[in-house]
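This document opens with one chain alone, in structure tokens, the form predicted on its own.
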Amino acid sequence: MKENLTRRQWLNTGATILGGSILGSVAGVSPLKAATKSLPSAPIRMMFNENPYGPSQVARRAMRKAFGEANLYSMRGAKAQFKALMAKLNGVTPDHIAVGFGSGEILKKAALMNGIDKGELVSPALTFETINRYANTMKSNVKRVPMTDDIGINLDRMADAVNRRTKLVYLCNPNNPTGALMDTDELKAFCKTISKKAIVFVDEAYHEYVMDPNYRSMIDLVKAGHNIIVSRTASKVHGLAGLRVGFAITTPETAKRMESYLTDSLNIVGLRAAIASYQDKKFQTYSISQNNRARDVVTGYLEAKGIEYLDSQTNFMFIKTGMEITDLQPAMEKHGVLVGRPFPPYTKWCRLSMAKPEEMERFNSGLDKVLG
């Protein structure tokens, strides 16, 4: 079409218009919705375990209220108070607390801390990679941990790693992507007998999400005095990953080191956010049950269907579907489903993501069709 329309040619078009949305409105229909309605509905994210319902209706006020701190410097007092309220919930006191954007730069920061130390990192095979890759940019020495038979994280293994060139240890628990709990007591005894040698950095982002109730935090163990550090963030059950708030709980001294290093680049609409919806224990219950229900929907698929998967105690699922995970990926969009990336070597192996209890259902539908 030109650029240039005669008005003839413009009221003509305009004619046309709305000569359509009158018939539209004479069936019944509305022209808009009538439009809409013909095109695709967008893919349902399965991929990043992110939180589908959040933030909460709490944090949302308290964010909006924060729009008017937006011109002030005033993202100090906020994180104050942020560590303040982690310190309180926690049982430790602030110095134990270390603020961050997001647990990814926590993560980071323990690999710059132990780059510039000149030390080795000990880390699972198959983990949550942010450490390792940091860890490598500081030209670190990274020692991979092979997975147990079963895809779990084998303690003896690491204890076996660990040599006096060691200076960081990684753990994350339950573990990114497989869903997998360690075992309490085992992990427990691990933590006390390397903090002895090294750092033992437990990553416990999906601790929210765990229903064994044997489980337990290595946060005591902070508390005790033993030389570990704990990350949390707010990304998951919080629903503000795109607002990065992430924290640390570990000793005085290293919190105070790692504090040095971080950037202090929050700002001022998520720490309100964080602080918010750390209280809204509501909405926490609420994203924990759903999340439940949107599991049970897909094991009672697989189990049905026969296909393995791993017990998980978090937001996803490690599922094997004997399918290379790059064929995977294309062919479940065209079923309006977006899952998790490769994670080598068990890229047969899909990472997925929970969504709402009511979108796990095109996720069996479409996976149904793609192994036929």
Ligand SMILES: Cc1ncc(COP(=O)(O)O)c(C=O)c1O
Given for the second form:
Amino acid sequence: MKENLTRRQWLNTGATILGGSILGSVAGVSPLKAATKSLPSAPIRMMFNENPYGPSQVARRAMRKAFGEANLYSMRGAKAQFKALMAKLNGVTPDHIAVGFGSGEILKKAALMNGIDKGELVSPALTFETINRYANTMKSNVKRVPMTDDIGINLDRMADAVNRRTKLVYLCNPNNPTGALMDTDELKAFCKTISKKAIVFVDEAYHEYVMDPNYRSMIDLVKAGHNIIVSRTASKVHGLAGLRVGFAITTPETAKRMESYLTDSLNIVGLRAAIASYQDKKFQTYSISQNNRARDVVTGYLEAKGIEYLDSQTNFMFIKTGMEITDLQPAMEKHGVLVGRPFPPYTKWCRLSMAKPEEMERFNSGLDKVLG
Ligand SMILES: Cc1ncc(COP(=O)(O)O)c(C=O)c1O
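Could the form predicted together with this ligand be given as well, to go with the form predicted on its own?
Then the entire complex follows, led off by the chain already shown.
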């Protein structure tokens, strides 16, 4: 008891010292509370294209239920259920689906197959890098095709870059980091022609966010038997990025080959959450409409200021701030906003992920101060 009292007394003395000499004291308010109040709130994540609302309540319930299965190895049932659901939602049979640890793993497996087959990869100069990096790991030759003047994917030059050694062609639609869509008819024609020579990989990670009525997924070409891989993910509109669930829709032969390269089993919590979330239309609609509102907050500001940006069909935007991104990043962090990495050679552009609409004001006012 005596020892306890002494310890408490010592702690009280410590708090007083801390309050007096380090944190400063405010009349009537505990020093610690005052100090916490004066700290800026945590920076807002606008750098990884995450969904600020996920996971949905429906997915959370499924996850809690799945804890009870977490001691078991067997998840064949859940995986088959997930594949059957993805097949049904996309109008194919389950043998067209290959599941991965996020769509990132699907991209890596495509690069792995290309490496094993000693093929070359053709990829746009400015795009999502996972497949290119893994192709480098596989020591494959990667041909990067320059963008058009308006930072679009140049399909003519992509087609020209394909030769006898090409076994894989990567396209991201909408593209990351630009958020821009390719013309549907041009993309379709490209896929039909080029898939006779190599596998065409169309990354549709942001498919659900697209608002353009002319947009079409390339899944129809898979259904028609073309040599195409379309990838999708539970990480974006479903807000399950940390659980690592993604999938490919492709020919049954490619799906089987991809599945054979799976290095382990998926996790049961992720599978159960994804199964629940893909059936939860309400949450998807909510996430999309909030994303559109957030984008409106930013575009309204950019328009008013005359700052150039690309039309985005995703949950992020590519903005020409005119400031080197390596300078802009720390400057924005001081204003409580974390923005995307550099995308050379477009180093005076910034990729900005959408947070909640009410949080986007912090980006607007931060950029205003930083750009003066
Ligand atoms: C275009 C694109 N594809 C794939 C991914 C990978 O996502 P995940 O591995 O979480 O499915 C991302 C992640 O940001 C992305 O932007």
